[in-house]
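Next comes just one chain, in structure tokens: the form predicted alone.
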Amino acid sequence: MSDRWDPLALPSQDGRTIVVTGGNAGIGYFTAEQLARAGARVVLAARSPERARTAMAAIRRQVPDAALDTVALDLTALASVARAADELRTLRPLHALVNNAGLVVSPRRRETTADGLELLTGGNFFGHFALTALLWPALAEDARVVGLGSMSTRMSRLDPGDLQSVRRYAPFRAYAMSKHLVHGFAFELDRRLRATGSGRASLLAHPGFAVTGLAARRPGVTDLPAGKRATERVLFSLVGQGKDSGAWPVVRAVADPDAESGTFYGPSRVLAGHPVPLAPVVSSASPVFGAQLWSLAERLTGVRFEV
């Protein structure tokens, strides 16, 4: 697998249907736009139908012939996940599922989802686990599942005994814990696919330090007050990148024909740069943790996922 990849010259995605959760904003929006430009039919699964329509209009201003659909999805409510999965299955075969949506700003105090799960882990991981399981029969034989990882896993240690921050809650710790779960799921799914000889693939990608102020402007999607945009450009231009560039590792995981299951993509300079394969955090890539996490996710979501 070559480290050389041109994110501005994607291979054709004609004939492929790709679901992007949270495709209405941020990394998800630019992932959807870039894949649509390459010819994919992109389904934006988003909590707000209005924001999804705004995002589709923005994509069509860039890609007039874009093939787009939208499905309502709230990952913090398992009933919504089930409804969205029912609707998405009618679009089969699905060639890629990008589990992008997620909460980044944590509440100051511990909160729970409609199903009693800690808010960050519930929205960033457990909802995606249930969605992936429910969509599994609708995925193409060579489909890819791409998780959105984070370098926060290197800054906050995995605590397998307190994944939902019951004993101790801190906002950044809760976010990092949710991303440890995303990592653990991606690598455990890869192991199970390899064990069965499946043609499907599980990959992981992280966007680096990606901010809106450095991204290409998309009215209604990347709007910022002029002062905040200027501040972000001054503070972060040397170390970060726009969210359009932050989407590159995700898009490579979806579109690179040579990408192998189990690969973790991220920026070449850690926080910014072209997408290249990276080494994961050892703890969340552990087979022991992966097996425990899978069992826990089935129990807490009530969704069996047999691979």
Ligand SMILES: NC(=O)c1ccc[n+]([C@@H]2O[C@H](COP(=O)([O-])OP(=O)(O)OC[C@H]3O[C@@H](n4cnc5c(N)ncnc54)[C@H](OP(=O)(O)O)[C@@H]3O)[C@@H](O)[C@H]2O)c1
Contents of the next structure:
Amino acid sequence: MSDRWDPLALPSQDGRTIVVTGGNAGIGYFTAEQLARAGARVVLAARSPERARTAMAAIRRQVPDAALDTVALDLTALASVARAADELRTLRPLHALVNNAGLVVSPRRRETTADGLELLTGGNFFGHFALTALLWPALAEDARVVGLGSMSTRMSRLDPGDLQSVRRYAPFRAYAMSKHLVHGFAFELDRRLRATGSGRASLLAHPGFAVTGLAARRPGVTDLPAGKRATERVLFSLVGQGKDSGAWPVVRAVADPDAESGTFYGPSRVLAGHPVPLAPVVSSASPVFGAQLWSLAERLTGVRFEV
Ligand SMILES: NC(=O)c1ccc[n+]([C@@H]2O[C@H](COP(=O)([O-])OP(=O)(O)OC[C@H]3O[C@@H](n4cnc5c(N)ncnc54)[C@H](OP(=O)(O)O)[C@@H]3O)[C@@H](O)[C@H]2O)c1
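Moving from the form predicted alone, what structure would you give for the form predicted together with the named molecule?
Zooming out: every chain and molecule, the one shown earlier first.
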């Protein structure tokens, strides 16, 4: 695996169609912009059509000939996921699916999705599981599925007996649990792909600690009150990075021709830096957990996922 990856000089993505969930904001936005600049046709799957249009206009200011589409998607409602998948299947073949969108701020008290799933695990994992399964027939033979992992999995333990925080809810724990599930899914999908000799790949990326205040400005997308921007710059410039750099591990997972299925990319200095391969937390990457999670996800989403 090559480590001479230059996030500012991507290989051409001409001819590839790439779906980015949550492509209208944050890391998803910069992922979409960077891939569009490299020539990909990028589909922003976003819950707000207006914010998606604003993001497309922002990308076009940077990349005037960008090929862009948008599809409505709310990951906290499985009916919306199914509608989005119907629409996305018409754009086949899809060469990459970037499961980026995320609820990053947990409510103080436990909440549930339209389908009764705990909100964070429902939106960040179960919705993406269903989307990936429903899009499976539309993926190219060498397609990549990229999940958005997190270092929060190192700070809060996986509790296989209480994945949806029924017994105990704490906001950060619920977020970290949702990311354990994202990790578990990525590595289980990788194992299943290898077992079948598939040409498709499952990868994981985490952006480090990525904030808007340190990112390049994109009017309408990265707007912050001046005070908040200044505070973020002062507080985080030594430990974090902009969401534009936070997109680098994600983009590497999508675009590095040498990237292998099962690779987890993240910044070299943990919270910031050059995108490099990393080791995941063992608990959520384990085959036993992965197999249990897959069955649970099929049952709770009502979507069968045959690889
Ligand atoms: N920033 C970090 O330091 C960091 C660290 C580790 C992992 N991550 C992960 O990176 C990903 C992106 O984070 P970010 O910092 O870019 O967050 P962000 O700026 O808050 O953007 C989140 C994106 O997800 C979308 N989204 C939220 N709920 C959704 C739903 N129910 N259905 C569809 N889309 C939804 C948002 O749409 P709206 O614009 O409509 O709200 C937005 O486009 C997340 O998965 C997060 O967990 C981030």
